[in-house]
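Okay, so here's just one chain, in structure tokens, the form predicted on its own.
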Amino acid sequence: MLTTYDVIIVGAGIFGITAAVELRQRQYKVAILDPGPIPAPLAASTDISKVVRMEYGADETYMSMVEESIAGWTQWNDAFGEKLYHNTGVTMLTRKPIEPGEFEYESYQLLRQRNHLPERLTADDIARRFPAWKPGAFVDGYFHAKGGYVESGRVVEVLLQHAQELGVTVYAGQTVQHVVLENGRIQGVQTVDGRIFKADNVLIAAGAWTPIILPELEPVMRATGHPVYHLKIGNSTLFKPPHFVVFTADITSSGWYGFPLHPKHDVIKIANHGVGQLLHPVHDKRVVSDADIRQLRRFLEETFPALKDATISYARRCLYCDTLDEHFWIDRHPEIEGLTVAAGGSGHGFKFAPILGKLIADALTGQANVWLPKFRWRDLGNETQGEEATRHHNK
């Protein structure tokens, strides 16, 4: 007899593994398909780290998110018994001076109205606190005391085994190929080697993956891979804490931003937030090209002396699931009772994880939450630009 649950649950990346924990902590009996491993080496949500920074230009909605998202983030840190969070600082820097309507000049605004206290720094103070950038090369920006970065794909192991020991079932090797309907109301999901599994409601939380299994949502989301860079360096020295902290490098003329050597795997992450490559997630290859790899070194050579010759130990492209307007989609199917999507993460969700479980738990019981209207079920043109502000958006 097959077994009928409450939700069933279609990817176990970060919108998937909050929205089990949460829907089980409401009493919902959960389970999670995943074609696995469990965390996937090459899935949005994993690596070594993700950036926790509260920055967003002008957008009041997602910096009082992060807000909120870093008191999860230091509470998991105790629950957990374990540093999943560090709270490094950031710095945001630029080559020349920080203008109105710019990222940074609005994000430094944005932070002293809501009380924050980011300290501005001149190209002298860049060179006296953080030795390893080129001197002169960075002329405005500054430091936010508050933000840093998480362990990714050990965030996922620990909120995939909270979530086991919840009760929460987890199917890992399992390729969900379709929703199963009738009379327009789920009936639960069928696997590619033919399972069908039970659900009064169904969960997409499938990333990059998400538009093949419900194809009306092709139209509004694609996958793009962008380069991520595991560097080593014999004297590490300059690269550390507190001397060298999460950046950003012009990100939004660059899209360059890294975080400082990482305590566990002694690497220092580079990698660029832009408009990526178009791939495909099944069919493609996340691989570097070589006219990555050169700029890559010439940023290097422009930023970072020290790391221009640095070994490339590791190197991939990470899939983005891009919403056209960078906005995540987190609501139920207009259309089709009982189904409810949440992705559309477009490189900038995994901070948000300490509230993304409720977020979504209220999308698909249909309560209400503040932040729920921006992330509605909407119509988006081939004219809709992409709104995240940090994100290069220029070849």
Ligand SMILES: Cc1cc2nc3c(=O)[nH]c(=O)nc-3n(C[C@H](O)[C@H](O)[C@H](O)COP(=O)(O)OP(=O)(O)OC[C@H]3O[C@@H](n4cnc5c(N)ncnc54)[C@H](O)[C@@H]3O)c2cc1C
Given for the second form:
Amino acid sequence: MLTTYDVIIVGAGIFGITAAVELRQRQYKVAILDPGPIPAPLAASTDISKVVRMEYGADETYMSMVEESIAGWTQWNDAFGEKLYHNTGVTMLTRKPIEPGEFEYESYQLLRQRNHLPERLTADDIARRFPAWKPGAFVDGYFHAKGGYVESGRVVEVLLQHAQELGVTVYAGQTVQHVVLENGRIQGVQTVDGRIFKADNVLIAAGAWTPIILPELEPVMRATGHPVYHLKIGNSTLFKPPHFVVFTADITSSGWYGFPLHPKHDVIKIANHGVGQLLHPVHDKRVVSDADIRQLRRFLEETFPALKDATISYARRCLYCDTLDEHFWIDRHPEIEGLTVAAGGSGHGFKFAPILGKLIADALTGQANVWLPKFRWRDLGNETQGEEATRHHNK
Ligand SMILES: Cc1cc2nc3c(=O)[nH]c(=O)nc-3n(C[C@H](O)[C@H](O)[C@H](O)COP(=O)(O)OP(=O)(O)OC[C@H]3O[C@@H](n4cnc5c(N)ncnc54)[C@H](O)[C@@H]3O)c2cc1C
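If the one shown is the form predicted on its own, what is the structure of the form predicted together with the ligand?
Below is the whole assembly, all chains and molecules, this chain first.
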């Protein structure tokens, strides 16, 4: 006889795995399915690092969510006995003086309003404290000591093991094709091999693949590919904290951001948070073009001269599951009883890992949560604008 689970989770990225841990802690019988291996090499959650920043312009909801997330990351560092969150601080720098309405200005003001202590920087401060930056090229911005990065792929591994220890059943090697319904109610899922998994509740957390499983979401979320590079140089002393930390470089007009030298992988990761390229998660290749590389080299020359000729040891276009308004999508299906979706990470979801499980479990079980309304099931259309404050929107 088939086992019936309380909850089947489709997708073992950061949305799925944090939900699995939380739901198991609430005593539900949980299984998680993924094509595997986990962490999945093509998942958004994989890769060596993700930025953790409080800065979201004037958006106080996200800032308050990151405040709680950072407390959670610190707790996880202790609980798992491994440094997964590196509190290097962040630099958010600009080529021109910052002005009201701009991401850096609004973030700086909101940080102060909420009693954080960002340190405003002049061109001289930048040259003195962060010598890898081309002298005089960046003239304003700030350093904020709270924030940094997490070792994202490793976080998924650690949480997967934790979930298994708590009693979550993990099925790697299972690709879900569709949900199984009867009289408008969830019965479970069916895999591409025709195998049925039964459950009272199904959570679809399949990142960029979500609309393939639930095509009705195609109009509101899509996969976009964004360039990511790992750089190697002979002498990397200039690129270590505290002299080089997580940074954004005029991000809303350039998209560029990056990380200090990775302590385990010995590379400097630089990526672009822009509009990206529409790509199909199954059929399209995730490669960067010669034009992409030329843009990277130009940025490096204008910003970090010592990286100008650095060897690119890894490059790919990595897929966001982008909602049209760039806010996450965490809610129960409005018509299908027992079906919940947690997706739409939109290039900024990983930092919230310590609070994601609770958010998703609250949505699935119908409990109130002050942050959930922002991520509700909603109507989005051609006129919808992306609202994530750091993103370069090509305007
Ligand atoms: C290039 C890049 C840079 C980013 N940088 C940052 C950052 O600096 N800071 C930050 O906070 N966030 C960042 N993000 C966003 C963050 O990584 C995502 O929001 C988050 O990882 C999304 O997690 P997820 O679980 O929704 O999706 P994913 O991690 O993509 O996981 C989806 C899972 O579903 C599985 N799956 C797919 N199809 C099926 C199927 N049919 N059946 C079963 N399982 C399936 C996949 O194998 C995968 O394991 C970045 C994202 C990208 C791509």
